[in-house]
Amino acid sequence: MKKILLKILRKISLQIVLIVIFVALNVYFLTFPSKILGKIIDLLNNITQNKSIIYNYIFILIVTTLISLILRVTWKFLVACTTRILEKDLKDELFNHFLKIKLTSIQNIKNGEIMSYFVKDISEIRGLMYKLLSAGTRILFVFIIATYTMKNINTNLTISALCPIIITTYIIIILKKYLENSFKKSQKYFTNLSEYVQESTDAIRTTKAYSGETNQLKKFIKKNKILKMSNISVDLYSTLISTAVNICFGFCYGITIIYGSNLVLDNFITIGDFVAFIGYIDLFYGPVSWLPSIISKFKRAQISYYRLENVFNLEEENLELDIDENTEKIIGGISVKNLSFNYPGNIDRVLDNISIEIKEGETLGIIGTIGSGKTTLMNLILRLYPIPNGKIFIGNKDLNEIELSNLRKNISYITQDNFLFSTTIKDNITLFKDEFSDSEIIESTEKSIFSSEINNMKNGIYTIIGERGIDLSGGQKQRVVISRAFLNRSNIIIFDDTFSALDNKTEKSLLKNIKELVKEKTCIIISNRISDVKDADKIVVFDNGKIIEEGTHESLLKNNGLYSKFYLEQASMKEELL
């Protein structure tokens, strides 16, 4: 994180510099209208003789005024600019930084959090550069240069008129630290209600299928409840704060008219300086008042650091995410031995022992019970998970050796969750890859028996279906995502559980375009329909982890084991519906 900021730094330095200039240059002219202002109330003693210096004087006044008017809009353009510069680029390395986190470091962290990195933490980080470049450089400048000027009228007004101001930054320092400990509580409980809302969003059709809406309705207002007393406890401190300093500022002006006073009487300064020095302590009044607020977002900044940091240490893959169109292909057949496989942090074995033979242009079958395991070696093949060296190789080579990006770039990879983006049909099925012509993609639609619906659709190709693809069926979404096996020139395609939603005869059509697909390609079908997975070169059966079957469905058939048994299952099922 820390690198990542100072590399953003290093490129808005010139725009920083820029700005600690023009707001410097605005502070000094900031003094000119109190200075002024006093020389003519001294010049006032006797205004016909000093009637054209008064003039001179408040000719000064309109052009320091204008000069101070130019650099103030100046310096805000540059701010906003400047900070929103360091916001996309923060963005564009966390997106970059997720994209490139390894599976089994990410998939703990929920999408409300995630969300929240992205709107709030950094948000927080942009804002507190948006005060230390325009609230705290006007601090900064005010009490050097103000000061100073101060100082030339009257060196003991100025120590007694400043002196509340270190008292009250003392009484700042104390609240600050309950401030702190109120807003990690109310990020903390932003963040669940972050993520409350994203899942009641995206299970909005079960909660109104079963009527939970009540009971969601309620913990809602329950969790939102509990923000809401943490962020009023944020802003009873910061109340506080801004209190102090205003009884402190209220100090400053006590001292000024009581001392001041005196020597106005005492003849050590004059009326003129009595007015300007007023003038001085009220450029203080900003600064003072933004103290506490500078305070509050460094504070709120910090904790959205160290989040972000927590993230951004977070272990990447060795992955190169630009698209390589001279990527190096990768054929030949894909070999397990010996493989054993547990999650981390789980001592259950997902896979037990597992050895696999598939030769190049071979289909491969894979069916077994529930939760067995044959997601995870298809994610084990993706390297998705760490595996130790020679357990898998992919023509002779060991899966380790080859580079990541490279071996992902060769697989087609068909998964079971059909996840669509809310884009047009084209995007879902090339991923946002520009190196397909349309008539490419419509073919690809026409193999995986979706052109027809496509056809039918007012924008074509074109469509834009809704989040998660919520405006197309089951089947459509599945027709969808297999178009991409059709479309990718992939070597190695795995089909996992992607026909589960296609009526029979749809399906029977699909597999006949990909029994012609996968010619001279090795591919792996995974599904729990016999009708799927009959016809591939081999089959393999699936049991808590360990293959307990092997064969064609022919030799299956006789083992008369749990194959066997999946078959005479779904035969009957059919015979029922039938």
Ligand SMILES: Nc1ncnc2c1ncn2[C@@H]1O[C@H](COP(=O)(O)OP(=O)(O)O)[C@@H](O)[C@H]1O
Contents of the next structure:
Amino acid sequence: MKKILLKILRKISLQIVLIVIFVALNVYFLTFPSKILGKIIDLLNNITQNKSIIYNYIFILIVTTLISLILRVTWKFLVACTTRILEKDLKDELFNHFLKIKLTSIQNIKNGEIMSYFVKDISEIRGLMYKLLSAGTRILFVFIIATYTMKNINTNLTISALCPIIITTYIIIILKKYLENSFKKSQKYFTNLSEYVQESTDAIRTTKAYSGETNQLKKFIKKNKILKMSNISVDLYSTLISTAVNICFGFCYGITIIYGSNLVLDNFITIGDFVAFIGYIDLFYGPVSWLPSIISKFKRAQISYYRLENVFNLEEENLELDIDENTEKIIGGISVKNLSFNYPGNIDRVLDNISIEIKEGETLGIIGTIGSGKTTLMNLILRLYPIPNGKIFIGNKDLNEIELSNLRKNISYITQDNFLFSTTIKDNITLFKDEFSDSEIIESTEKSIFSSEINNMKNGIYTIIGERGIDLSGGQKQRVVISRAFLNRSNIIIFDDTFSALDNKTEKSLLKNIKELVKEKTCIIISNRISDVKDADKIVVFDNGKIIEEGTHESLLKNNGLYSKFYLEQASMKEELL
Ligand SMILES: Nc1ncnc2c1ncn2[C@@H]1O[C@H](COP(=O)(O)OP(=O)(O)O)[C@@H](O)[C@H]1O
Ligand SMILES: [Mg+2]
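Now that the form predicted alone has been shown, please provide the structure of the form predicted together with this ligand.
Starting with the chain above, the whole complex follows.
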């Protein structure tokens, strides 16, 4: 997180420097009205002689006020843009990180939590940056420039006039702690009360049945009273802080008027200096009253920073998402040797001593009971979870020796969960890659027996799916996903339970096209239907994480095991349907 923030800060460093310069200039020009007013007052004692000088000062006043206004608009806009860049870059970095986090780590993060990192935490960081660049820099320069200008009039007067501000700053920091504590308490009591209301409405029948209304009401009144008290203490501390600021400035003005007028009487300073001095004190009013909000922004951003840091610390997979060139073609069959597996943090064995040999260009059919570990095995072939060395090989290469993104690029994995993005059919097939022409995409939909339905849609492959587009049926969704297999040129294709929502006729035509597609490729077809796997070169039967049968369709039928049981069940179902 620190590295990422530094990287972004380096990127926006020029803007930050510009903002600091503009704010400094702005504060410098803000001292002009008081300065000029003082000068004019001093010139008034001889108005006829000094008329033209006074007019000059008025002209300077107008020009500097205009410059000050322009500077203010410029730095405000720059602060907004710069913090938006920070926000955008942080979101980019976070999303990029999410895509790379190991599945084992990301599984533990809830969906709502992910959104709050993007929406709340990043905007807290931006909020602090905004406050620091706008209010923080102004506080700094008001203290430097205004103090310096005041000191030029009279050092002792400056020290005495600013003393209350320093004391008040200290008081505010102390009061702020109490305010924060009571704010936290009030939030806790509010949640407590809301939960109680929720619970009571859920349990209203029981309450009525047992005549518990009076008790419920008593409890509510008690909780509500506690909430009221904590809210009052929040209001009290807020009022105390704003009162402290006002009293502080009362003292500042009081000291300046008493001490300053004496200095005027003793001819140490002029009346003009005295008036200008009071004007400079005004410049401190804003910065001092901003202090509480800067402190609380800082606290909130600190919490968000640590939350984000925890996410950024989650380990990433070792993959380079951008290397499109130099993709090495992976060739050869797949062999799995005595592979056992349980999901990290889970003691149940999902795969138990699995060994499979698929020669290059062959098709393997996998059939088995639900939850027997078929998808898990595919997840391991794609290295979505870590596996030990010497367990899975492609060609003669250990899977762990193949560069991760290259491995995944070389395998077309058609998944069983046909999640689609709410965008066009085209983007869902290509997964946003632009290396395919429209005619190639249309051809892939022809092969997946989807083209006639797409042709009936007004915008063809540009039809939008999902929220504001059309809704597809389960079978149509599966065919969008299957089209990807026909588009990709990978040598290894895996279909994981992707035909379940298709009708018999579509499935038959599709299987014919798939057979053609995988003629020279290594292919795995996982299905619960005998008809999908029966033509495979080899079929394995999974049950409870183990391979319990292996062979061809014919040899397995002769075995009279689970496979032939499936076959008989499915054949009788078909007869029933006919
Ligand atoms: N991410 C996971 N974490 C823990 N257990 C899982 C995970 N995914 C699947 N499982 C468990 O692993 C077993 C095998 O699941 P899976 O490989 O999806 O079966 P199949 O594809 O054969 O239906 C099931 O008991 C399932 O509950
Ligand atoms: Mg599965």
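Residue numbers count along the first chain shown, from 1. By rigid core we mean the largest C-alpha set that fits within 1.5 Å across both forms. Source: prediction; values computed, not measured.
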Task: Q476 C-alpha moves between these two forms by 2 Å or more, core aligned - done: no
Open item on the list: Taking 2 Å as the cut-off, check whether the CA of I144 shifts that much or more between these two forms after a rigid core fit.
Closed with: yes
Task: Post core alignment: Y343 C-alpha displaced by 2 Å or more between these two forms - done: no
